[in-house]
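Below sits a lone chain in C-alpha cells, taken as the form predicted on its own.
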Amino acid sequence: MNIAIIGSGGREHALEWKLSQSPNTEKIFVLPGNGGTENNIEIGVTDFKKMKTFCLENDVELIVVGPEVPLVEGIVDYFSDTNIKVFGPDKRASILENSKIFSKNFMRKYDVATADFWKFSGDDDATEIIQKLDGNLVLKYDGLAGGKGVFVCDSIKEAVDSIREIKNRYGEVANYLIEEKLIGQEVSIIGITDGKDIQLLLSSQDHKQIYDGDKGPNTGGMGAYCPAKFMNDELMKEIKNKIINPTLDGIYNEKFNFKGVVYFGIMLTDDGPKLLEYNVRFGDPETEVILPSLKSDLLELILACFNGNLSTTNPEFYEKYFVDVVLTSGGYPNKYKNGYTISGLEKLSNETQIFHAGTRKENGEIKTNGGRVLNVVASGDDLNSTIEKVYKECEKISFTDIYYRKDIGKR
C-alpha cells in the first residue's frame, strides 16, 4: 500500500517511521516533510487540488493527516469522490477542535466531566466573571491557535491583559472562553476511533510551557513521556466512564464522520478527572513517545477503522518508559532565526530515536528551519534512568541558540 502523510513536523516523522514498519506498506510520501523524512513532496498541507492529483497519479491508497488545519479545512470531504481512504474526521466533525466554544457545549450536552465555562465575543464585558474568579482562571481563544491560544491567569490584571492579547492577535470581535482554573496533574489520552468504537494508546504527559518548572508562555510542547507514572487501572476506568465513553456517545449521536484520532487533554483534580480539550489528530510531541511504545502494527489499526473491525483489534505495547525532549531555536515561541547547521546527530546511540520537526536538508547538511527543531527520544525500564539517558543524548547535539527544558518527565 502506498501512503501519503500530510505535514512537516516531528509528529509526521514519527508517523512515517512507524508506518514504514508495517509489512503492508510499500511506499510512503510526506507532503511536504522535513529534513528527516524521505520521499518529501513539496505540496502544501491545504493545497488539496495538487494533493489529489499527486495521490491519484502515484496510486496512494491511504492519506494520514498530521496537523489540524487540513482536517478543519475539509481534506476528508475533498477526497470523498475518490477511493483513497483519509484517516481523520471530516470538516463537520473537526469542529471538536476547531471551536473551543462548540467543544465545551458538546461536553455539557453529553455530560463529559469538564470545568465550568463562560463564552464571550466582541464587546461582551467579562469584568464580572473575572472579578468573581479573582482573575484565577483560564482564557481560551475559540479557534485554532497552534497551541498558543490558551492563557493561564493568576490575577485580575493578567486576565485583562490576556483578553487584550487575544483581541490583538485575532481581532476585536474574537470569540473566547473563560474557564475555571483546574488544579492537578495533566495527562494526554489518545485513541483511534471509527466513530463508534475506540482503541486507546498509552497515556502520556506533555510539558507545554517554555521554561523549567512549568513557567513562562505556552508552546506547542517542549517534551513528553509515556506512560504517565501516576496512571492505574482504577483511574483509567474513571476516565473512560466520565470522559471517553460520553464523548463516543456524542460523536455517534451527532452522526459525525469520524475515522481518525481523538486526543483527550485531561486534568486530574481532587474532584476527579476533567476534560480540558479535544484535539482531532495525534498530539505533538506526545506522538513521538506514544508510537515508539506501540508494539502493534499502526497501519493495521488505522485500516481497522475503515474495515469495521476496530472493536476486535488488541493493540500491544512495550513495557518500557519513553521520554522525548524537544530541542528548540532560541527565542521560541516568539521570534527566532532559522538556517543554523545542526551537528552531533552522528554521535547519538543507535537506541536513540530522532524525529525531525523544524529542519531542512541543504547541501548535505541538516539546518534549523523552525521553532521546535528536533525530538530526542530514549527508552528504558524505569523513568529516572530513561530521563538521564535522553539528556545525555541531548548534550551531543548542538546548533546556534539551542534551547531545551531540563526537567521533562520530572514533575
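Just so we're clear, the structure is a prediction, and the values are computed from it rather than from any experiment. Numbering follows the first chain given and starts at 1. Superpose the two forms; the largest set of C-alphas matching within 1.5 Å is the rigid core. First, how it differs from the form predicted in complex with ligand AMP.
- Once the rigid core is overlaid between these two forms, Asp233 does not reach a Cα shift of 2 Å, moving by less than that.
- If you fit the rigid core between these two forms, you'll see the Cα of Gly122 move by 2 angstroms or more.
- For Leu200, a C-alpha deviation below 2 angstroms is recorded between these two forms after rigid-core alignment.
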Contents of the next structure:
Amino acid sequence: MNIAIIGSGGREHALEWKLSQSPNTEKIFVLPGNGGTENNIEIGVTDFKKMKTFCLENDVELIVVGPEVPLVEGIVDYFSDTNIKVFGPDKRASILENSKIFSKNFMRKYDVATADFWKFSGDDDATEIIQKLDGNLVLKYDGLAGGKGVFVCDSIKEAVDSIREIKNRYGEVANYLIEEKLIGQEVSIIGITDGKDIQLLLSSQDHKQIYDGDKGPNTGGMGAYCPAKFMNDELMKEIKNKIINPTLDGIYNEKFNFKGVVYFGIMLTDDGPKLLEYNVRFGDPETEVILPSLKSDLLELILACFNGNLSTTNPEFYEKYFVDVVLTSGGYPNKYKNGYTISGLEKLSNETQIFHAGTRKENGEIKTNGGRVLNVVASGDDLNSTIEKVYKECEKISFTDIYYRKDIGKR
Ligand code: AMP
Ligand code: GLY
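Other form of same protein, the form predicted in complex with ligand AMP, not the form predicted on its own:
After this comes the whole thing, all chains and molecules, with the earlier chain placed first.
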C-alpha cells in the first residue's frame, strides 16, 4: 500500500526507514520531509485540504502522523469521510496531550499513579500552595508549548517568577497547574493502541537538556537510548498495574477514538513509578532508537489497530542496545544559523543508522536546516561499547558550529 508520513524530523525519517522494510509497503511519501527522506511532498503538517487532495490522487491508504499539532487540530476527523486510515487519535482523544489539566484529571479519575496537583487560572491566588510546598514544585502551562511550558522550581521566588513568565507568555488568563515535584530517573514507554489493547515497544530514556550532566535549558531532545538500563520485569509489571492498564481502561471508558501511539513519560520515584505526562504520538528522539530495536513489521502492528487484531500480534525486539546522539546547530535551543554543508556522512559504518532532522538537500549537498540536525544511531551488545561506537561515528561528521552532548546513555 501507499503510505503518507506527516512531519519533517528524525522521528519521521525513522518511520519512513522502518515502514519501507514492510513487504506490504509500496510507496512512502513524506509531507513535508527533510534532507534524508525520499519522496518529499511540499505540504505543511496542518494543511489538511491539500493533504486530502494529494492522498486521494496518489492512492494513499494509510497516513502515519508524526507530530502532535495535526492530531490536536483534527487530522483524523478531517479524513473520516474517506477510506484512508489515519494512525493517530482523533481531536477529542488528543486532549490527553493537548491539555495538562485534562490529562491530570483523567489520571486522577482512573487511578493512574501521578504527582499531586492543583489547578489555577487567571487571578487565582497560588500563594498558599507555593508556601506549603516551599517553592519545590513544578509549574505547567495548560496547552501545547513545545516542551517550553514546564518550570521545575526550587524556591518560592522561582515559583513566583515562573508564574509571571507563564502569564507574560500566554496571557493573564492562562490556565496552569502546580504539581508536587518528584525526584527520580525518567523513562519513556511507548505503545501502539487500538483504544482497547496496547502493544508496548522497548523502554527508552531521552536526554532533554542541552549540556552534559543534564544541565542547561530543555531542548527537543539531545539523544536517547534503549532499552532503559534500570528496567526489569518486576518494575514493568508495576508500571503496567499502576499506569498503563488504568490508562487503557480510561481510554476505553471515555470511548476515545484512539488508534495510535500512547507515550508514557514516567518518573521512577522512591514511592514507585509515577506518570508525568501523556503524549499521543511517537516520542522524538526515542523513536530513533525504539524503531531500530523492533524486529517485527511496524506496518503490521499499525494495521492491526484498524483490523481489530492488535491483541493477537506479538512484537519482537532485538536483544541489543541502541544509542542515538543528536547533532545540533551551535546556539540551539536559542538562536543558530542554517545552511552549512554537512560532510563526512559517506565515512560512516554501514551498521550506523542516520536519521535526518533539520537538514535539506541542495544541489546534491546536505545542508543544515534546523536546530536538531542529525540523529546518529549505533547498536551493540552492551551499552558502554555502543556508546563508544556511536561517538566514534559522530566524530566523522562535521559542519560549522556542530554541537552534541558527550554523555548520552551514561546517566
Ligand atoms: P512534561 O512536559 O509534563 O513531561 O514535563 C517536562 C519535564 O519536566 C519532564 O520530563 C520532567 O523532567 C519535568 N517534570 C514534569 N513534571 C514533573 C514533576 N511533577 N516532578 C518533577 N519533574 C517534573
Ligand atoms: N522526547 C519527548 C517527546 O517527544 O515529547
